[in-house]
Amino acid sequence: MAIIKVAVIGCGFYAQNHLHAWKDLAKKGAVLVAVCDLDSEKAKACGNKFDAAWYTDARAMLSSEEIHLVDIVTQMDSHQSLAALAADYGVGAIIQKPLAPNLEVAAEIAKYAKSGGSWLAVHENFRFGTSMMRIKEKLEANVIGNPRWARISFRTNYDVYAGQPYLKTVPRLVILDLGIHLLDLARFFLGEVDHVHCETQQLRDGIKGEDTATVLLKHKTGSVSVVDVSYESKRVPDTFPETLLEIEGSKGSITLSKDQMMTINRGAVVEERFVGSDILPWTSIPWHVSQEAVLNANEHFLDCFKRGANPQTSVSDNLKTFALVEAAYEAATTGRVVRPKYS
C-alpha cells in the first residue's frame, strides 16, 4: 500500500473534520505528518491532538517535512499564494472551497498549477455526501429516466456568523459561501449549464452581502433546475446542514427530504428509504452530513492522487462551477439572463 504523507494548513473550526478524516484514512495509506496555522496555539493544539508536527509558517513546514499532499483549509484570500507554494515545492494540493474570491483569481490558480504539472483538487464536498452519491447512482441507472427538472435547496436560520464572523463583512456572501455547493450539485446531477438567471436578497441587518439567493439554471440537456439558498430562513424544524432536493424525470421522480430520506416515485410504485450513513466516532448530529462528506471526499482525493488521476472536483472542473457563481452574481446585478463564461 502506497504511503502518502499529508499536511494540513489551517487549524480552524472546520479543519477539525479534515484532520479527523485524514486520521481515519490511515488504513488507506494516508499519514498525517504536520499541521500549520498562523495562530501558534491552534497549531500546537492540533499537532498534539493528532500526533503531528506543528508549524506557524507553511514554507518552513514544506522545507522541513517530507510531504506528498497538502490539504489547504484556510480562507479564500490565502489560497492563491498557498497553492503556488505547494506547486513550487512539487507537492500535490487540495484547496477548500471557494477556490478564490472571484473567477479571475481562480483561473490564475488553475493556470499556475497546470504550468508546473501540479496535481490540484478543490475540496467541494457536497457531491461526496453519501445521500448525494446514492441519488447519482439512481440517475445513472436510469431509474427515473432523463432528468427534466430539479430543485436543490438549503435554507436555514442557523447562526453561521457565530463561528465565522468574517461572513458579515464579505460583499459576496451566500452564493459564494453556500450556493457554490448547490450549483456544483446541479452540474453533478443535470450536466453543464447554458444560461443563468438570479435574484438575491439581503434580509439580515448588519451584513454586507446577500444572505438569500434564488438561481434558475437552463442546462444544455434542456432540463431546468432551481437552486435556492438562504441564511435567513425562519423554519421549524430547521434542517441545517442538510441539502433537500427534488428531481423529476421522464419515468418518475426522486426527492431527498429531512433526515436523509430518499423517495422514488415511478407511477404507482413508491420506494422510501434512508440513504445517509452511520455516525462516526468523531461526527455528531446535525453536523454528521457535512462531516462524513469530508471523509468521502478526502478518500476520493487520496485514491486519485495515488493513481495520478484527475479527481472529480479537479481545479479545471471546479472552474465550471465557479463560472456559475459569477454568472449568478452578474444576473442578479443586471437583471439579465447570463451565459456562464467557461474558460
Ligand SMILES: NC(=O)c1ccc[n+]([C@@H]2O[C@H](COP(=O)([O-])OP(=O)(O)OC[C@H]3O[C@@H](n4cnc5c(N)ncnc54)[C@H](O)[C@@H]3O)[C@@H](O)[C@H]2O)c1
Contents of the next structure:
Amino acid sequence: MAIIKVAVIGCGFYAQNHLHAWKDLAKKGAVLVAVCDLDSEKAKACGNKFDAAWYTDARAMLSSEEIHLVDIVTQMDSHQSLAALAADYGVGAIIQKPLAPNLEVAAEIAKYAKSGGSWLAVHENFRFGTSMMRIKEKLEANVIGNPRWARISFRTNYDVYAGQPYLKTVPRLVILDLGIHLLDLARFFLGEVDHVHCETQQLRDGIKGEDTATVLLKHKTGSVSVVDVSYESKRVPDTFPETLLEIEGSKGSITLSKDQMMTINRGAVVEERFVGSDILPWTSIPWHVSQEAVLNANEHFLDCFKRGANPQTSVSDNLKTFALVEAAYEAATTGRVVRPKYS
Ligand SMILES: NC(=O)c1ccc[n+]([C@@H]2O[C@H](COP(=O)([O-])OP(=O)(O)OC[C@H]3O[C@@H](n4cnc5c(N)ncnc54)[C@H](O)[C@@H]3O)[C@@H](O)[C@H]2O)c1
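Could you present the same protein in the form predicted in complex with this ligand, rather than the form predicted on its own shown above?
Below: every chain and molecule of the assembly, starting with the one above.
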C-alpha cells in the first residue's frame, strides 16, 4: 500500500475534523506526520492529541519533514500564500473552501498550480456527504429521468457565530461561507449554469454581511434550481446542518428531508429510506453529517493523489462553483441577471 505523508496547516475549529479523518485514513495509507498553526498552543495541543510533530511556521515544517500532501484548513485570506508554498516545495495540497476571498484570487491560485504542475484539490465536502452521493447515484441510474427543477435548501438559526466568531465581521457572509456548498451541489446534480438571479437579506443585527440569500439558477440543460440559505431562519425543528433537497425529473422526483430521509416518487412512493451518515467514534450529532463528509472527501482526495488523478473538486472545477458565488453577489447588488464567468 502506498504511504502518503500528510500535514495539516491550521489547527482551528474545523481542522479537528480533518485531523480525525486523516487518522481514520491510516488504514488507506495516510500517515499524519505534522501539524502547523501560527498559534503555538493550538499547534502543540493538536500535535500531542494526534501524535504528530507540531510547528508554528509552515515553511519550517516543509523544510524539516518529508511531506507528500498538505491539507490547508486556514481561513481564506491565507490560502493563496500557503498554496504557493506547497507548490514551491513540490507537495500536493488540499485547500478548504472558500478557495480564496474572491474569484480573481481563486483564478490566480489555479493558474499558479497549473504552471507548476501541482496537484491541488479544493475541500468542497458537501457533495461527499453520504446522502448526496446516494442521490447522485439515483440520478445517474436515471431513476427519475432528466432533472428539470430542484430546490437545495439550508436554513437554520443555529449559532454558527459561537464556533466561528469571524463570521460576524465578514462583508460577504452566507453565500461565500455556506451558499458556496449548495451552489456546488446545484452543479453536481443539474450541471453547469447559464445564468443567475439572486436576492440577499441581512436579518440579524450586529453582523456585517448578508445572512440570507435566495439564488435562482438556469442551467444549461434548461433545468431550473433554487438555492436558498439562511443563518437566521426561525424554524422548528431546526435541521442544522442538513441540506434539504427536492429534485423533480421527467419520470418522478427525489426528496431528501429531515434526518436524511430520501423519498423517491414515480406516481407513487417507490422507495423511502434513511441515506444518512453513520455516527463515528469522533463525530457528534448534529455535526456528524458535515464531519462524515470530511472523511469521505479526504478519502477521495487521498485516492486521487495516489493515482495522480484529478479530484472531483479540482481547482479548475471549483472555479465554476466560485463563479456562481460571484454571479450571485453581482446579481443581488445590481438586480440584474448575471452569467457566471466560468461554466
Ligand atoms: N467545509 C465545511 O463544512 C467547513 C465548516 C467550517 C469551516 N470551514 C472552512 O475551514 C476553514 C477554517 O475555518 P475555521 O473556522 O476552522 O477557522 P479558525 O480561525 O478556527 O482556524 C484557522 C486556524 O488557522 C491558523 N492559521 C492562519 N494562518 C496560518 C498560517 N499561515 N499558518 C498556520 N496556521 C495558520 C489560525 O491561527 C487558526 O488557528 C475556512 O476556510 C472555513 O470556511 C469549512
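In this text, all values refer to a predicted model and were calculated from it rather than measured experimentally. Numbering follows the first chain given and starts at 1. Rigid core here is just the name for the largest C-alpha set that superposes within 1.5 Å across the two forms.
Following rigid core alignment, is the displacement of the V270 C-alpha between the two forms equal to or greater than 2 angstroms? Moves: yes, 2 Å or greater.
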